[in-house]
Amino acid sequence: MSTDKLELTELLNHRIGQAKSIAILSHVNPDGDALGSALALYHYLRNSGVESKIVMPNDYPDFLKWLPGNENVILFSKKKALAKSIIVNADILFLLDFNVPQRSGKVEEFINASGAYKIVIDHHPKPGDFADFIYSDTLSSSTAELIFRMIELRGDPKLVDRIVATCLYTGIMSDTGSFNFNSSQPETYRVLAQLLKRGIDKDHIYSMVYDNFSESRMRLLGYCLDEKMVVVKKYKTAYLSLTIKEKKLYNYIRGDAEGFVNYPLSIKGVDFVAFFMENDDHIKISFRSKGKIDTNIFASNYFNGGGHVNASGGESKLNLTDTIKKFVSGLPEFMSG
């Protein structure tokens, strides 16, 4: 396992040149960075004369399905036999935007069993030792940013056309909340400048991701903020929650709650926010924070999760009420540390 940039360049030149089958995978519940980086790599490889296939563990929000190449994404949850065959027969597995195999959900079994050469490209802290090569930078805004830097290292920036750049910009924009967090490094903006030079329509990209929701989603947001937001002033914390029943009442579809966790951070005096969403077999939790409040530590210590300093996620097998109680009980120690 290595993270050396020169070695990465030599490795890719050698491995890609010899590979007969390349598979690109990402984490369960793919977000904009997962899909954007995967599709960007797919199109870049095609521009290089190399074919690949993308496998995602499960479906993703409709507001990402406009991305070029979306129709070529194979969902493990819907086409298990085909997805398994692609993974098992691959010479190279590109594992994007996750640093431990468990983040791939039910695909983990086949990643671990695969004899393919495994290359991780990721920006999350504490990568696990499960790949042959890891290209990691925790200061990077996103995996999409790392994909562009990887392409530059290979000496192929000319192969980043408007399609590749569109996918990469979407990944960076969505993983930084439109450049509101994880986006303080000058390198991020150098990469963005290069993408803009490819002629992307950044306003259209923004609109497709953030102005592409249903009326019921907007009403759900209003309900959630009005009826379900709790502010714990003592610990500069707020939290939101939604039950399965409430989601059904507002005709919830995957992705409708995207970004809800960010809204309470605009309240004066609130520095830490959690959003709890009830699903059939678990509670999905999102965390956001301001400044140096490390949501990654809280997510890891309490909810088997992780992520970045200001944006993390986790899950709970407890019911919603007990999950929230567990969250609140952890605040005194966490917010006083």
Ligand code: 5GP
Contents of the next structure:
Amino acid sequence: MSTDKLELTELLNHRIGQAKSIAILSHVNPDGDALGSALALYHYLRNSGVESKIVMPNDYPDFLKWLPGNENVILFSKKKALAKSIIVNADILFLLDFNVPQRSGKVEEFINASGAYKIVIDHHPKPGDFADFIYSDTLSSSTAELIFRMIELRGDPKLVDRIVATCLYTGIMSDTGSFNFNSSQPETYRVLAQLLKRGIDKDHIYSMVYDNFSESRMRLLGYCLDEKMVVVKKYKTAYLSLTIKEKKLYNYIRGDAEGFVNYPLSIKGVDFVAFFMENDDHIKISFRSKGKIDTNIFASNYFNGGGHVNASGGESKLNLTDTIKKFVSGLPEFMSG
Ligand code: 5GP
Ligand code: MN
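Output the form predicted together with the ligand next; the form predicted alone has already been displayed.
Up next: the whole complex, starting with the chain shown before.
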């Protein structure tokens, strides 16, 4: 395991040169960085004359489905047998945008069963030792940024065409909330400048991702903020929640609550936000924070989760009320520390 640059280049040249089947995987509930990185790598490999397959553990929001090559993505949740055989029979598995194998959900057991050479490319803190090679930079904005750097290290920047650049830009934009967080390193903007030189339409990309919701999603946001937001002034915290019933009432589809967690952060004096979403068999939780408040620690201590300093997630098997109680009971220690 190493992140040495020369080693990475040599290793990729050697491994990719010999591989007969390459599979690209990412984490459950794929986001813009997961999908953008995977598709960028897929198109880049194709531009260099190498075919690969993309497997995602489960489905993702419609606002990512316009990405070039989306139709080639195989969902494990829908095509288990095909997905399994691709993973198990691969020579190389690229594992993108996750730092612990559990983040790949039900795909994990097949990653473990695969004899493939496993390469992790990721930017989450504390990468686990679960691959043959790990290219990790926790200061990087996104996995997409790292994919670009990897391509450069291989001496292939010319193979980053408009399509590859569009996928990479979507990844960086998504993981930084449009350059709002995780984006203070000059390197990110050097990469972005390179992507812009490929003639991408950045305003169109923004619009496809953020201006593509239904009317009912907008009304659900209004309801959620007006009727469901609780502000705990003492601990500079706010939280939101949605029940299954409320989701049904607003014709909720996957992705509709994306970004809700960010809104309360714009309240003066609120530094920590949680969003609880009731699903059939678990509560999905998102955390966001300002400054040095490390949501990653809270998520892993209380809700078996993880992520970055200012954006993390986790899960709870308790019911919604008890999950929120557990959250509130953790605030005194976390927000006074
Ligand atoms: P989101 O709140 O947008 O789902 O996720 C924010 C960040 O937290 C992302 O970087 C994502 O990878 C991470 N994350 C979300 N849910 C989980 C989880 O259940 N476990 C871990 N380890 N990380 C998560
Ligand atoms: Mn990411």
